[in-house]
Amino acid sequence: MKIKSSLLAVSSCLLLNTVSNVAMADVNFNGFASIVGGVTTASGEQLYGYNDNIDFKKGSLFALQASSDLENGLGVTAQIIARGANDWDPKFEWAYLSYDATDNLRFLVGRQRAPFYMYSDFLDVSYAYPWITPPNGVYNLLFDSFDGIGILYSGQLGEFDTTTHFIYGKNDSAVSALGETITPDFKDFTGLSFSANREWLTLRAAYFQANMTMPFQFLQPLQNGWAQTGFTDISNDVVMNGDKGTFIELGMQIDYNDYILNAEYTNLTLDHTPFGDQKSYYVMVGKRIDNFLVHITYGKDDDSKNDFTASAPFGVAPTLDFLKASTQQIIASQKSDEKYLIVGLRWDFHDSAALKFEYTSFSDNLNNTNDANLFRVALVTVF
């Protein structure tokens, strides 16, 4: 596999420094990777990126994490991800100081990644937990790192250890959505998760808000056609300018002897926006045998999207109804009815590496046209 130039140099500028302030402080490396080889099984079909030509770039990634202790509980992380759907581009995922003012206290601030899921965490470590990756109805949002401030309390309640995780932030990286590369901003991005655990059993839930400016190019003629007729608040919803968005997940988790159960749901909120509220969830089952772990998840996800041109009358005008018929076939395409299969087979036979076999079978309700199965293999490790 063959990295390009700028992940190494960036890795030989921090070992450099390192070197240079050696007597300063030690910096640890580490890192993890996946390669991913993914085909769907029939002539035509499509999902998650994948079509009948088998692919090995789409999936994989290589990553490498530095990180050093400042003393006095100050520490800094750094974490860099080179991506083959992003032809290996390097890109700093993590970047960001930690101070522990207490043993149960730690500050974070910089570039780090949002508690969103159970899997958060780890969300590009796929050694980490059962799947290739984490299923892709539940785990959908635009992005999953912010700018910002962080805080982690550790506590204890009852005989659940707990860990409260509060942020602060923004987020303004380029994205690509519904066909457009846009530079979103994402303001006042707050929230906090809160988890439980008491041996074998985790329970978690999180809320998360932001004001959402999303600047789509496509919108931009409706939104200007709706304020020339005088319907103002149709206009303003027809675009994404500093509107709130709400995001919410409940998680739970048993792992007792060689028994495994995960389940989460998500409800992301978009209010005065063209886009459809996202109901999601998903329920795994698994099994270890020896150093395999057999897997199968069920998932279910229905978007849906009030028709907010309700005010304005077919009939009276062809300007009025070439727009309202425009923005109900934006609501309507926001609807959708979805489910997913997957069964898949991991496989530990090194102590850093694992093996894994996945088979996902699609249905939409709405358009059996983008029914699809997929089968993925791939090869992960932490290093």
Second form
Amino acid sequence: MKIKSSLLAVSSCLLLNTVSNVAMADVNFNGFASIVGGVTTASGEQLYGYNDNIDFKKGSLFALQASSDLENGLGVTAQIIARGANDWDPKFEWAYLSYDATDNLRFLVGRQRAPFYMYSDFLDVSYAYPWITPPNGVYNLLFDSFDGIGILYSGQLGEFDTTTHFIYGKNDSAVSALGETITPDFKDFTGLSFSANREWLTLRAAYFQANMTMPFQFLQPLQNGWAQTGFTDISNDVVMNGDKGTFIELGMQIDYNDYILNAEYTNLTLDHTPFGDQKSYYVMVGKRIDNFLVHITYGKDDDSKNDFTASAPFGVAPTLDFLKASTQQIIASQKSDEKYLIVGLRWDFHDSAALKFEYTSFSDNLNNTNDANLFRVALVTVF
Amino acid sequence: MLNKYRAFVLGVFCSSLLVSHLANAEVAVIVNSANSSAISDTEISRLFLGKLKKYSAGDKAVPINQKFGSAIRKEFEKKVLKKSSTQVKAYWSKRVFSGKGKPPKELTSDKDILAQISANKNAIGYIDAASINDSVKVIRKF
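Mind sharing the form predicted in complex with the partner chain? What's above is the form predicted alone.
Full complex below, order starting with the chain above.
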């Protein structure tokens, strides 16, 4: 897991070999990788980007982390991930300075992961959890990382070890969504997560909010149209421009005598935007048998959006009718009622690597042409 | 072909026997002779999982691990941490890749660990009970 390198020290010694007491920090390299193959079980079926042509690229990734302890509690860490989905283009997912003020209090400054979910902190480290990836129905926010500060406090509450994680920052990295690549602006991104662990039980809760702007081109004509017809409120609601979004997460994990129960619930609220509110959950049960872990997960995703065009009358003017119909079409597209069942097997065939098999049966209650079955296999490792 | 397969199965069988034989070693948890803190089993586990960083007397604790994958470490992980080595590895990968902590330093032999612990009053480690000598203090055997 750990390759210790004194490259920096060696090279500086070469440069400064007359100076005998150059203090240089060691750099630790760690890494992880997933090679994921996936295929849907029937032609025409699509799920999570997979279709009936077997693909080994989309879900695969390689990551390398370099970290170094400077003196007096200061450390520096960078994690680069190359994803098949991005044509193996490497990107910094984490790049931060850490400072341990005390044994219990750590500050992180820089690019880091937002602790939205139970598995956020190690979202890409498939080796660290049972599935190939955590359930998509819940783990589907547009961004995972942010730039800012994180404060981690580890304490004790009775018999429980607790971690309190506060974050503040922003994210303005380009995202591709709804057929456009845009530069969003998620600012005043603030959040708190709390988890408590005692032997076999872990409980978690998190809350986040942000001031969100997502400048989608395709919404512009609607915004202008509603503004020109005097419906200012609707004009504001049909775009996401400085609107407050909130996110709540509740999670639990039980790991008792080789039986595992994991569950997570999330609630995303995007008022005064054209995007749906999302309520999602999953429940997973598993059992470890020797080097194997068999697991089954049931999840549900329920998205809704109120009709914010209700104040505009229908049948009064053709322009208004057109605006209302177009907007309602978007509102309808934001609703969803989906469920899925995942059956998986993890085999720890090696001390540092595992082989995983997963079958996902997905159904869309609003449009059953989206129903699909996906089979994935993954080789995952940490080093 | 069949013979090759038989040889492989036999090999796997023999090596699993070997592993289980080695895994029966008694594990002795050791500290520096000057360390007078009372350390419970739970505290030993918490120290090696990075959840506890100080002894009861307030001194900083420096846990020293055996090499990953070694029989003695597997035994320690099973008896004291109550986890398989895969689970421990998964636990540390969560912490390492999320900036929450890093695993204890590893040394490769009982001899090196004894030397380190007798030299560092904050160190805590574990070795095969058969390797114990009086340069260190044994606090618990598993």
